[in-house]
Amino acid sequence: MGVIVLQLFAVPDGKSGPQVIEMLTKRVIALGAVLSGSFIVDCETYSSTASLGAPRSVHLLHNSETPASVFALLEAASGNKTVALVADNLFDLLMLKLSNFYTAKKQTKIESRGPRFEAGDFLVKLGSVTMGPAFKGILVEVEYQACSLPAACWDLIREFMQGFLGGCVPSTPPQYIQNRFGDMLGTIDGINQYLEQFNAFRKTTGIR
């Protein structure tokens, strides 16, 4: 596992999802990447009872790329730090048997999927996300599987993620990977990317 950067693509007006992931692929293979399969991540999320005290919420991740784990993240009652767990996906089944504690908030189930590319040692993941049946927009996951160190390489992802993402690459590291530059980072660290972006794009339909 190496750094992952996610980067939100804005959709330009006129266009539809497909065909910004269309167009971003041609541009990926332009730079000599290879078409390896497709992707998925999503997120469910859960929220806690009256009988727990103070709301908190569960978010259950799954990621294509470990078919096997399932990434829980509890918010902490003060909505301002959240635990991660990773384990098996019989996890799944657990939340289940939780019910009385947790239950999945209706209508917020969001998911980003997509074809995945290769090139070197950088993986390249073309998003649409969808919440429902509903297109929110694109995310553009870049990991460069030769360093888990982003002040190693943060300069050489930002060179490649601008070869085919162009201006909306930002000269200085997203927030999250700022606050880790110095960090070894890991999968986790993905998924908590993906869970930023996911829960903003549920504030802008006035969910979360």
Contents of the next structure:
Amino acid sequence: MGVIVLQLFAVPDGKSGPQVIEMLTKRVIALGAVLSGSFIVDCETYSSTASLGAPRSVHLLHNSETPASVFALLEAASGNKTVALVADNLFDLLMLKLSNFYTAKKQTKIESRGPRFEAGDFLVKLGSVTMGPAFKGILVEVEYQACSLPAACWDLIREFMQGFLGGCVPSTPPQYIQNRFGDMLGTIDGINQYLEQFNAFRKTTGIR
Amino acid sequence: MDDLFSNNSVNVSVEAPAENLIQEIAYDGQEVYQLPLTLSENLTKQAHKIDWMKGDDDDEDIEDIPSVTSATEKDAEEDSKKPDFQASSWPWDSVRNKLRSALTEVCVLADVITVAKDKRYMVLDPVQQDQPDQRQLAQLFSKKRGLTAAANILLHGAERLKISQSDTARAKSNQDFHLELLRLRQNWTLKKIGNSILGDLSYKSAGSRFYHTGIFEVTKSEEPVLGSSETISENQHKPSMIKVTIPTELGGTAYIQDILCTTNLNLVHASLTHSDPSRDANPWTSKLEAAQNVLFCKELFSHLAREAVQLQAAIPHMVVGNQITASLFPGIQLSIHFQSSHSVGIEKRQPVSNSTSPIAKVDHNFISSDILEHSLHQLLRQVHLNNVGQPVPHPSSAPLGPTKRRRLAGPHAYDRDELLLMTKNENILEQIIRQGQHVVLRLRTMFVIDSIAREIRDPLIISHWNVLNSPTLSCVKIIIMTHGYDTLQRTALVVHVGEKTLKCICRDGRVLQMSYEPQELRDLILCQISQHQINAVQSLARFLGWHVVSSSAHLGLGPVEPLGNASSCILSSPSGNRVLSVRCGPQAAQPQVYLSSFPRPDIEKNKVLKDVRWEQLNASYEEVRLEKIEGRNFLSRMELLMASLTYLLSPN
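Write the structure block of the form predicted together with the partner chain for the protein whose form predicted on its own appears above.
Full complex below, order starting with the chain above.
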């Protein structure tokens, strides 16, 4: 249980994704982090058939940090908030059974994968986002495991992130965190942020 | 006329009753008819009914009736003539005629038979005989007779059985045997295999995977087996007709003994005692129970031995014969013995009332722990349960297999570390080692607290141990207070005794982690005592109206304390002309009290310094001899002192 902050790292011109990841890796290791494996967060989208009314999409996300869970987010039906469900791995199979009502949109499967570092109470994940074969951008996730309240630790997280990401980190927290500044955050909030970023990635063509 | 008849007539048809005979009625009520005979079958049936012998005669008669009658008339005439004519000629004529007719008959018969044998022109077929009359009454009688004969035989046999049963000696023994067998069967599983009755006393049905089958045999004993002849007169054991044979390796009794000991001491041998014989009147109960216990102990010991060999510990565990040795702390070992006695008869040595603990005197280097034995039994039973039981999934459509925690891991989004923790399975030896460590640590803590409480009487040390504790965690609350002043000041601290560490939580919120060395706890308590004294004096001062000028929990002045820090406080009387300074260190037996009084006795009136207040400067402190003051403890002495100093006015 910790505060998860996602930060988009703009790929400078002339450099490729792996090069940027390598550069960030060096910086993170210089800060004293230890490489501890890799991570992957992926998202599949299912959209409802016309027989159910207005088409709504269900996003199924998996996180290697919680290997026993599947996060299902139902898109808002005009005005309502997204409904989030945390379920067991069998939920994937359930979606297959519902193929008459929810069809999978395979071409929009998007994922972020890369190395994972631990620096004390911080967990840093440098992910390169790919949609199919195409590389879309770099997404950095920082989790501060010691605290669940953004209001108490936002400054600390920002300072840490600025230490290896540089100036691209804004001084104000991202909109998602700002809306929940006084609430206790958990894994589902990280997943919500990933969904927002993935949706933004889907909309843009080329590298963001 | 036809019209008339056709209008008013009723058609009458004549037909044979075409109902077919019912062959059978099926179970669902359907009737199966005998099929009507086909034409060829009908023909054969009719042909069988013809008696060809009789038919020929009939035919002859029918056809040649007129001729025959005339012939017979003629024959009769001729015959009458012939005999008249012939009789006189030859007496063998009739014989010759008869023989000739017989010869013709026989020739014809031979011809017929040869032709019939050929089967080309003539075939012999049986003539269907008419069914004899069904004489039901006769049949009934014959059946009845047969049944009565059979019944007589059976009754005869039954009578013989009755006689044998009514024989007193025989009857009782059989009855006893069967009754006892019934009682045996109520508690133990029995199977009849061939001619012998076998039973199972292993824990296989409860989930054990031990290789021993635990089969015992039940036979009828030739002479009554006397039960254990105890001196307890209430239990008169009836002679039993059942003889129970158990495998030899399960004979006698056994138990697992856990001993905590220091390394450099020889183990004291424990004397074997038996628990009270079971109140059951049956001698086989105790025998079977003892055998089952032996089996359980064997399984437990083999399980532990296997784990001891497989586990990699810092100091390796030793398995020698019937003993497993594991080290808990440096210098302290846990040895697990498998003790058994193969004596089938019950040898009584020093019966101990209702306890299997063999230790008469407690040697402080050698502790036998019944708690650990009980824990071992429980742990093995837990393993058995895990082998058998499957947790039922809550939505019943969920897959069978994962435990409840694993099923909840998905919806609660457990991360990798938590999932990894769940997969760690501790085996019995590790668990018992942890429990043994906790036992040792708890005993040590008790010892430390009790010894301090014995030594130091001035503030009283009271310890309350929590009733609820786990095999690896206990809590004790230590209260330090002075007799008579318990409402004034109490210092409390809680100590959580774990497996290898102690955690102490003081009232002011400090949390201290200590290791298993008993000296650390002792030092901590001594420091707390010294701080308690100073706090108590401060509270007392406030109570009496004295002012606390300054206080310090960790004093930086004065000689360096060998242990911890000294604490002190300075109190001034309500009128301000007396100042008491109290200093207490953890090592000191008693706090030290110093008094300074104003005005300074040594100052001389000075023309320059005229003001009274110059006399209020610090005077030298003199030590107060507390032992001369009456009082039960330090605080009561302080109270007396302060009370007596309160109203003393200055000489002027």
